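In the form predicted on its own, a lone chain appears below as structure tokens.
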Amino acid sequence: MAVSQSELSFARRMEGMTGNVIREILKLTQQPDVISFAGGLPSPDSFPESHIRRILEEIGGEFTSILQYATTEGYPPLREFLAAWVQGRGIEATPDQVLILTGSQQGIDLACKALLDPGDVVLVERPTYLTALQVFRMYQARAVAVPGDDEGIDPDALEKAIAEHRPKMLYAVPTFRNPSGETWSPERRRRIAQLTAAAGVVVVEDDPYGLLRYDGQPLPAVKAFDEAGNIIYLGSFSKIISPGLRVGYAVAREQLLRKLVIGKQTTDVHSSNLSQYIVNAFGRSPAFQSHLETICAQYRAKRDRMLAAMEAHFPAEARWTRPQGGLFTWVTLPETVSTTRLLERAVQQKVAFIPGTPFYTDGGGDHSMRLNFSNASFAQIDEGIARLGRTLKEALA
């Protein structure tokens, strides 16, 4: 006898879990005439298709081994490449301190698997990456937001939160934050590393956008100030090569990394050998640096186009960030405007965005929104921001 859907017994961790709000909103924007600033997608024009085709065509004697099972830690040449590469972020690491991930988001999941018990506290920025909040809920942890400003988390507020909540973990996106686009100052990075080390709090530093810098000078990672071995650094090739390859990486001291490896063994055994081979071959090629320069120029132009369009079309009451890099700008409106309700009206006008509420763990953000500028053309940016500006003005009238 078949069991009805209502009679199925799910794990308690699934209680209250809903789908990713971005994925749900993207379903609303599948019509070809909707201009979407909702996702975090890199531009298809940024994909190095010809280089990847050539790499695949030139695979030699390794092809058979690439098709076989491999070690969980990852393709050794890629781990060696990454250990040297992260020195550019001020991180000293050996290949044994690098784990290849199936997208850097897997690193958030593995860190939670290794560190969190039900009821444990994770400190987060306010606002923060909404999918990370979903992961924390899946592990039945409690996310507590720590206030800050455009230079990053407030160290005094962090010290107070550590004393009050005794967290296991701090999760942050210090460079070109998702969703707000802001970047922590060097002094904040150093101070947060010191405070968490003293308290024995593991920091998960998520850095998927760090190489997409359009203005200013590169900054050292928070992990560059890691003297206690309590920081896990997560990086990704999704935004700089291709999200479809699903290659990210974690850098951590051996004690932490070993726990991530054990967790990964129960998840997917190892990441795609073929994808790792492609990333390693392209990363070591002379074309890689010119590719990065090209996509940064593309995204800088799109960022500037969107900021200019907002200046021209948004109401005077609107405020927004001017990110030095990354993929997003963050808009703040008067508290009388609910962007959750505004989204429905905007979609009717054939333009979409992500409301601010899902990025908050404490119920805030309903008068804010995230806009992505990387995946739209100049014409779409001009028209979409004009449509959204009209919608905002109507809401404020």
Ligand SMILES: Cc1ncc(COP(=O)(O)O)c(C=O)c1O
Given for the second form:
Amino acid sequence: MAVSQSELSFARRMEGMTGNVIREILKLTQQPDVISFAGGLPSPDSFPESHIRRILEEIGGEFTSILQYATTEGYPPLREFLAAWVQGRGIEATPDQVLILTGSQQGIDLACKALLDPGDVVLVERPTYLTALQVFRMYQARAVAVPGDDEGIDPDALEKAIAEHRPKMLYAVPTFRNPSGETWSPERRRRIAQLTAAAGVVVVEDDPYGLLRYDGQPLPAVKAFDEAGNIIYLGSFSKIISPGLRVGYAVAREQLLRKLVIGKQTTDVHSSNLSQYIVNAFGRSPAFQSHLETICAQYRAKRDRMLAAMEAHFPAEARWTRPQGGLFTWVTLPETVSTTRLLERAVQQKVAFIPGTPFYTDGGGDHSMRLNFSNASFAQIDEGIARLGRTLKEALA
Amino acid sequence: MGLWEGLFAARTQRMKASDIREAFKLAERGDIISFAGGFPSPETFPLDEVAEVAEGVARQMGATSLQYGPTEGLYELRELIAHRMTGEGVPCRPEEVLLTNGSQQALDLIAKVTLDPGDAVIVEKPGYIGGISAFGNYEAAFWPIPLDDDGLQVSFLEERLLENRAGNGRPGSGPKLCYVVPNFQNPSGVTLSEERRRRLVELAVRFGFAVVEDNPYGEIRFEGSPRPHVKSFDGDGRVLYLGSYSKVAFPGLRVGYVIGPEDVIRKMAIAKQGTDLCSNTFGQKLIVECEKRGLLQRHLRSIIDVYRRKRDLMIEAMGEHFPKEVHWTYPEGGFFIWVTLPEGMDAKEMLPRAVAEERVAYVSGGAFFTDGSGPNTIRLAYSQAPDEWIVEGIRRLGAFLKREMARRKAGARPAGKPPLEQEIGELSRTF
Ligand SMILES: Cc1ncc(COP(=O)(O)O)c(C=O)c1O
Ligand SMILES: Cc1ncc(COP(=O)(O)O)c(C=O)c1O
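Starting from the form predicted on its own, produce the coordinates for the form predicted in complex with the named molecule.
Below is the entire complex, every chain and molecule, led by the chain shown above.
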């Protein structure tokens, strides 16, 4: 009785839900000779393998508590470590205001679970992280994009959007944005914190890339300007230690945090104790700081390599961002080009990227694309960008 | 702050804390004997062997162990699970298996992909709090169906279904899901009979609902022969089967799974992408490695002995120390015994006194009902307490129950709120 079809009727929230476009494209690009700039994966060279191995070998007596059920809020030493650690981003928090997550992705889901009813509006950047858009749809919320520029969301546009849409939430990746690589200016951070506080809008500040800074001065998080307690800060170890561990965290005042905790109790009870133990042990070791410096140096070199290759091979009509950190650069082409259609040709040329449209709520962005520079080697970057440059030139010819 | 009350979603207004945390606090207070938390016994963890496996995993660890993994889980583990289930009468391909962060996540994902607000879900009365809350978070309406010694009363369910159909005849007004824990149920310890399993699936076909079969305890059977899985009677892909490594191996790495038709699994994988992208790879690798070495099978044999001994100790002590007006179930496996006190007694109200006077704790059973019934019931977990504590704790609880019954007879109201009230107050819901 090979059963493969079911009569189960799905919830309305599942209507039109298809797989994550990136994951689908990643499948397409898994042929070994395709050079992919599509994923957002950290480089395998960046993983602190030997440190993690040592930590695993030295667990000893803690194994019993690692194997047992634990509290939903997370491993207490890790929460303590994080409360101190986020001070580096200008955030004041007690360990009680930290919740350990199964990746920061879970923070997006739990915030929606706590806050959104069907039909509620979430304001987002244009373009924005596409898996977040997927979550908003799942909760039957309406994502409305607020225009901005290379310094972040435009405060006047934000005020207007708040007045017009009465949103529950603003979701943003203010530092080294996914997908554009851009970063909000300090002034915008302050203004947006004030504006949202005054309007009673919860901000979900998603910051998985903040510590991957290659030039310029570190900026305080938007959360650092949170006087009203309306900001949920999400951090992640996926891009600075390892995504396979699935450890992220939320920082918020108790009133909000408590609701995230209750949501998490029925979502997965708690995150893997072994992963939390590894992150805590590594995070507190002196090796962590030098590890961060090493991967920033690696990624800086890769970014530079890619920008230089783009300079050499891309047609004159193409524009792109020069990110000070993170994993992505964002390419804008003349409006006559559809990157959705271009992808097929690029894959024939054995190179892949993510077309811009999925990062938009309104079908825009079809003449743009996201390129990831962290995962490919230098040689692959050179060759892949050369191939992509040829494809672009052909398309524009 | 009024702001927040206005901001939270309707589902959030209904959410209540489950007090794993509080159970934990209590369990860690050295002087209190707690039968509250249904945690596996730490003495059963195969520490040395797991440490060795972990080292092996660490040694072989390549970049793939540390990178994002597939949302559906490691293919190797999906294959192992599919193979085992096929051997247990549920023919299954790896594509029909989705790995989750414990079976709790499977419950959340099922609710997420199937339930619209107001959709009806059949639940056991009493039933597993974590499951009921997962469905409640998506604003389900509950149909609680009572249990007896053979599990869910399927005839009773049939009557309700017929009544509902006769009542408004509107198609689609019936329940969408039926949630059952068929083996050594949490909280009652009872097991669904084979005949009822078959009939439940028949009803599901006739009335067009899906069955969620949650089976974290099934392999921990002390005696008697295993009943066929509910899913083994499934002819058209309407049973979703949930398994977990939490009770048979260890819960801390959060590895569970759900088995269902490929299209449902695909939807759940899409929902999981938005929830956490993928499960942690170490937990999965560790389980794969343990399975390959046959460690889990060996381990299972030894924990069955441990938990059987604990059950026997508790049942024997209950026979000796509990007043004769009190009744309890006799579980053939799993972690729990369900106690029914005489009508009119209120286990929740008594709990702070049990802790203050006798330093013993339990979960009051009312928490496992969705309709406010069951105030005179108690769940006892024998899984976690050391053997000596089981005997001593039951002695204390027996003495306490006798005293409470005498108090009731004398019409005496115990004076004042004991100091621990605050701390224990929330200890009503746990797994
Ligand atoms: C903006 C953004 N948020 C969240 C995530 C999820 O990361 P994780 O769940 O691994 O922490 C990602 C991953 O790519 C991301 O780009
Ligand atoms: C019936 C039942 N289902 C599911 C769970 C959740 O287990 P886990 O998420 O650890 O697999 C439990 C835990 O107590 C349970 O008793």
